[in-house]
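Only one chain is included here, represented as structure tokens and corresponding to the form predicted on its own.
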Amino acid sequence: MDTQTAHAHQQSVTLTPEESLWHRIDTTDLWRTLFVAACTIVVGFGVTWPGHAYPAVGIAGLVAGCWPIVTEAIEDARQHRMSMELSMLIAIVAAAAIGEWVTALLVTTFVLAAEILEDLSMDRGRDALTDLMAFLPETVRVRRGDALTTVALADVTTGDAVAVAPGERIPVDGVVVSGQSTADQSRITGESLPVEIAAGSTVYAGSINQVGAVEIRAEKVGADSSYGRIIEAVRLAQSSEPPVQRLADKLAARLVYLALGGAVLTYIVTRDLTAAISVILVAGACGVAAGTPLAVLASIARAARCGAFVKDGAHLEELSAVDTVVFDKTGTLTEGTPRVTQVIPASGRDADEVVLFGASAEYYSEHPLGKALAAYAKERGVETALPEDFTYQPGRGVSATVDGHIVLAGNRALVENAPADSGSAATSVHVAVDGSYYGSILLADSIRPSAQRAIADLHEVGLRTLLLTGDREQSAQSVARQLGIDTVRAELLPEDKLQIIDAEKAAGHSLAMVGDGVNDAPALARANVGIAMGSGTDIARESADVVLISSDLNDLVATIRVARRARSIVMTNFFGTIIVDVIGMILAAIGILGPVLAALVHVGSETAFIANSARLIPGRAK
């Protein structure tokens, strides 16, 4: 069946996930197929009035059954495109012309039934999209002043406070501003266990709020939300034509030409028109033409269930062929925010004393290190004091008066009597009080919990890993050692990253680049496949071909596995079709396969290859 026509046909039918199998079948298609099947049985039992040459029932069956086939064949001919509909129409007309009415009717029945099967398979692939689109509520409660007002989801804007009761679906991407609960984010992130959420927690549209009421400040709504992007990605998958699909179209056309050429050659050699028609009937490229878009659609839906959305089928095909995964460090392999790793008090000093003065001095600081110190003091239960005479010295640190003491907190350029840094990857904040060195606080960017497992899994599937970062060599090497990354390049400018990516591609490598920041956007666009962290900047997400919604690197591994499996299934369909068709045409040419058996082989192989692609369809979400 012509793929574009199948898409158009399916998009004209509105379905819901609850509809039964029979409701999914177009009534006209079903009755047409049953009518042609009945005509086949009647003619098969010898009812050939008014004569064997032109049985009325047979002619009526062919006219009714061939109408959609003729329509598609004419459209293909207008576009100078060879299709299976055109080749099958030729075979049906030829069979009728030599008086093989039962064969012509039976082949027509098989073709119509195969199109229904293909439509049903594509429907199952679209079920993921249908589920997604039907999942969000139509109306939500938004706080207006002191009252909650019910509005349409489409009317929610960024900054609105949305109230979500227990058991309700979270309608927007945002941050919890009040309340505590757990959220089922399995549809969005692939995380099977509920996630604890409280004030400050990020939540995603399409999650289910479970045990407590929460209010969420909307940050992304509608098509801009993670949920809306998934829907758009799956929708685009229906119309995208990846390189593997173009290959499928070319293969299908060549198989048709091969079948027609084989039929002509068979007739020239054998003078047996029945054998020549059987050669045409046995060639089945529909399994490839229909199985490939089904595999692409199902794979993108499955990737969405894994916590990633792929923007186009072409990117999925590219991802299946990468041999190297390139990572940015900060915000990608690491959380992107520093945390205190160790407090080293000077001799005779207490660790809490060092934290008290250091965090108090940094109380008003907007620097990430200062914020990390303040957060650590709170976690440790150390009561800080409000500083006086706060002064920030760029590149050095801060000075302040705390409870009458002059406190310095910064690097050795500020705290000159501090000991030399140990040479570790951590950043040292030295603390001095009234000119006396009190101790040092070490801070480092923490590695993402998912990073180590993800890198190990990438190596397990045979992929090479490369770290490109603008950070210090020492810090980059430390992260690489902890994660087991193969190659490290540090202290790079954005243009340096581009040069390395170009050199890797010139050396024959296919690259997936994973990043999160503005400085990563050029590299994301230059790599074969750009992959952005969901927590990254807008420009990084826009430049990327794939977005990891929850920024979980395990989702990257799952998506690569889905892409590879899709490619494997598509290639199996390719070579399987070639083998079946070549063997079938040889058997038909020497008379072993008659027209009926040839048609059975055609339909059987098409069904098998569509079913093979359908294995990628994800299970229905509960």
Given for the second form:
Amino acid sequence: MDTQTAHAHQQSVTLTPEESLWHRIDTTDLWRTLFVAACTIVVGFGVTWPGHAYPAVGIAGLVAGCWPIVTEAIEDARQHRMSMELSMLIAIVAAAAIGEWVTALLVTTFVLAAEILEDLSMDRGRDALTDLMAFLPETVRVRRGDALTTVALADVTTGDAVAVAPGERIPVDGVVVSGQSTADQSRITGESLPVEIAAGSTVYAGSINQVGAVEIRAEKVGADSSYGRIIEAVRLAQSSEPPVQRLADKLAARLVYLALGGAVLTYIVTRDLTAAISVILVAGACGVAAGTPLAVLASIARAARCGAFVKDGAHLEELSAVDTVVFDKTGTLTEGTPRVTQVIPASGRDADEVVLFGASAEYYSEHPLGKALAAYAKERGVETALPEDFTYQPGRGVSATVDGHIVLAGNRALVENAPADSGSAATSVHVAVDGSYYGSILLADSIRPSAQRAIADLHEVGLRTLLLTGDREQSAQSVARQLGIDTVRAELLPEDKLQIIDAEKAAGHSLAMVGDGVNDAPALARANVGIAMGSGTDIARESADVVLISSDLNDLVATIRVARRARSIVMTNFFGTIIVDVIGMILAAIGILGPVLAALVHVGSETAFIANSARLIPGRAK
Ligand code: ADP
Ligand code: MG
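Having gone through the form predicted on its own, I am curious about the other one (the form predicted together with adenosine-5'-diphosphate (ADP)); can you provide its structure?
And the full complex, kicking off with our chain again.
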């Protein structure tokens, strides 16, 4: 089977209920194969009526058996593609022409049987996806007024309160508003231990509510939900053609030429037509042509199971070759929910005043520091004012007009007259009003619990880690020391981050960049693979190639492992095919492998390579 057909199959993903393997075999294919097998036996027993050179049963068997092979070969020829179908057809017809009817029929039976096996394993790959898609419930119960009404999942909108009974699947991304339960999020995060959920917890579509009833305020529904995005990504990934796929197609075509060339040469040297036919029959590349898309498909489904959605097979391929992982600090290695620890007013200023101007200026800010300031003002009971002319200067801070005053809130690159920062690891936001320095607000952010192990694991698989941050040297060093990160560069503007990424790439490194913020988007796009935290900004998630849905950095390690495994499986298939084909062709040319044995080697090896790819298919989720 060639890749074109593999793709065509992949695109017709349907929501079939679980079926037994037996039922999935296309009955026409099955009967066709059995018929050809029966003809082989009949001719094998010497029934060659009306004549040895043209036995009716043999001709009927070949016509029936070769029909699908001929149509595929014609299609390939029309698209100027060299395919195995074409070479097999030549060999089968040649065998029949020299009166080796049993050989021709037997080889045809093998080819048909192998196609059935191959279709089944591709089916299993697609199952991993169908399994994903059929998972969300079709209807959900939504609170409208005082009553619960049942509506179609498609009609749920952001802000709806969705009731989920124990044991039900959670249909939307949202926040629990009431109730208490545990949730199995293994489909989304790969984490098999259930997590406790209660009012305020974030839950994801695609997880299972276990022990209690909960009500969830929908924040992201349908295609926007984490789950919807996984499905969409997987759908897209199926139709994309990663570079390794093109390589596989090219290799398959080369092997066909090699087989045909080898056959001609064999005939010229040995004058043995049977040996020439065997040379064609032994060379197969289906393990490469069909095994590669299967591996790509399966590894994307597997990565999704690890909590990462990969937007394209090409990104997974690049991820396998990455040697350096670059991290942003705030919101990526840290929780991104800093808390104000201290307010230091300038002499003659009042702390409330500093908070009022700082928090008002940050009103529209998407940055974790800005959000923390707004939350702190509320907590402290300071009434903030709506700012005008808000501008965000990435890596520096914000400026805005508050009650007619021009306010700057940010680091010393923005508020130049702020005093030098102390040696502490805290991050400070300096506030200046109409040009005069009013005071500083210190914030501390905790390191993500998942970061420590993730960094250690990255080092263990031989990757280099690099921290690039706009924050101060001290806070950057403190985080890097706690996590054991190799290299740190601090006080960077977004354009500096880009420059460093370019320099690293120019030095021959292949980079994955992990970030969350608006300011990270350019770097995510520039790195070989951009990876966004699920908790990050929309822009970061859009610019990235991979999204870590639950923002767990260990999911990144798992995804890199999947990517590397996929790569090594595909490469094993490539080299394995070349070795088997070359040795097989030599043995066939010198007459050791007869046509039947040659066809067996072809079919057997391709089945083995496809099975090798099938190892990547994730197990069925509960
Ligand atoms: P990181 O690279 O660690 O994600 P950023 O580039 O987002 O950090 O920010 C770098 C520095 O710029 C922050 O440590 C802070 O000093 C300043 N800054 C950025 N955005 C803001 C903001 N909205 N308010 C105040 N300061 C900010
Ligand atoms: Mg950040």
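Definition used throughout: the rigid core is the maximal C-alpha set that superposes within 1.5 Å between two forms. Residue numbers count along the first chain shown, from 1. Worth saying up front: this structure is predicted, and the values here are computed from it rather than measured.
Summary of the rigid-body analysis between the two forms: the C-alpha atoms of Leu458 and Val162 are best fitted by the same part's superposition. After fitting the larger rigid piece on its C-alpha atoms, the remaining smaller piece is found rotated by 57 degrees between the two forms.
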